[in-house]
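This document opens with one chain alone, in structure tokens, the form predicted alone.
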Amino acid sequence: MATTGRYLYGLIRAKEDVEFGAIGLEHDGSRGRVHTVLVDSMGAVVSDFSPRERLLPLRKNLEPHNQVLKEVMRATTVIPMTFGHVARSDEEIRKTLRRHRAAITAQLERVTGAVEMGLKVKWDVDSIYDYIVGVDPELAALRDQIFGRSTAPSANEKMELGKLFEDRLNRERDEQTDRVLEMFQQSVREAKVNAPKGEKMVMDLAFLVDRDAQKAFEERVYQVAGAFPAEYVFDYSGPWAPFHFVDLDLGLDAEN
């Protein structure tokens, strides 16, 4: 019979065992019972899982992982683990918690009473090139110079224009991101800037927000959005577990 290990979802403050129900990853044909493994006032949120079983980041596995974190968040602050961490036993978890006690305590203090809120801002325009040209006179002048004559532009000229466009695009992103961060400064604990994905993405931000200030944060999003032109579309999400605001390596295996 295979030894049963523990799948690890996150870490919480807990002085006694906490049961979250059978909402975990599937194990032996049914959803795993989610509970805690304790050391002093720290608890690892776990469910049964074979350490020999290959764990793939499929939807059937990712959904219960995220569901558990949402359920735990309803009750308390959680340091979330990324998908795929499996320990061989409760004792391995206890040893890990003891070994990293100081780091875990510091991380819990950092995020206690807070949740993560996401904010993405995009340009709602047909052509991002035409939009940036329209707001940057120097870029517009260079474009008109090399395309406004009878001879076709050279490869070097096109390259120069392309480099200037990228420079102006990134500068516009940086300026608007700094502006938004300044406008949210009094509403959040911390902010994290993620790399934008796609040309029309202006910014991808994560905010650490007090749990009881979520409504105020949402209202602030609308206030900030109202200060920008219609081409800027604001889209917030959350609350989430504070993935972007914890940095903790427990040395447990991640199979994903």
The other form holds:
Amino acid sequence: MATTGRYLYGLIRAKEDVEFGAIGLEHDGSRGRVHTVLVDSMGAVVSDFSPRERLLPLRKNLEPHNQVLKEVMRATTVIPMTFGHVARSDEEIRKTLRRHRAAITAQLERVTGAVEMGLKVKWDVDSIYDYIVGVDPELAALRDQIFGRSTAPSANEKMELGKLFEDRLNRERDEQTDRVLEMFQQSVREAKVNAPKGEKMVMDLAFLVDRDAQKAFEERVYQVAGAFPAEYVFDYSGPWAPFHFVDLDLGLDAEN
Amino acid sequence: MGIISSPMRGLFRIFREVADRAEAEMYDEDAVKAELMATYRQLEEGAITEEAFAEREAELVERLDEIDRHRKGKGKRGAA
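Based on the form predicted alone presented above, generate the structure block for the form predicted in complex with the partner chain.
In what comes next, the whole complex appears, and the chain from above leads the way.
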């Protein structure tokens, strides 16, 4: 039996159906019409999608997913779904929303009137190893002791140095992250620290910021960046839907 | 008999586990999908170029196809 399912973008507060236009994931050869499935003053933002279709996180699918969220965010507060949630029917969506009503309401409250901003800080240096050695006298002393002799260092010594380097790199990250978080405390509602990717990344942060405080947040980024040495490069992004600030498991299948 | 065969079995199981784990890592579809999403996010943030994105996406799609082929191959053997 061929049934049309629904692709889910996010959850909003809504008492009547809201139309967002034909900006959804492609279905039957054209962009899906994005609208809401309503129950008890909550709305799931959806478009038609076959539950049997293979759904991969490719650009052609991620682009409309994010575009829809951006569009919805312009109009109201949204709990964004991660990519790939498909329901078999409107009834399945209604049942799910009803079942998780309390959690959805709590999460909507948490992010109401706010957007997510990202902030990545990197060390703009040629060698991260030289840089960390340069700011840590103990590490520099151990390196000189091991490599400053006429005999070659043993594997154990190299491992010891490597461990100390790793340790100091992470300590430096933690210290600078704490410093940045403190400097943003007054400008944001919540902050989340993500694991840094890549050895030159100092920190990867997500902030929940009041929608009307975005400009102030951006100014704060420049102020904070100005308080750091030149090798610290600050890069902010957003506004995004508050992906890092909702904690909700609807028990729906992500992907099919 | 029991004394000789049991450590062999134990060893065999360990080999199987190691092989399974390596295979699971190599054929972890979720990890590849997560990487596709992360790569797209990098593109949106302007951290990588259009060309770099297209290249990486093609690589990851190729890996997903490989996983698919591997899984289908396995399914056939299992059914036979």
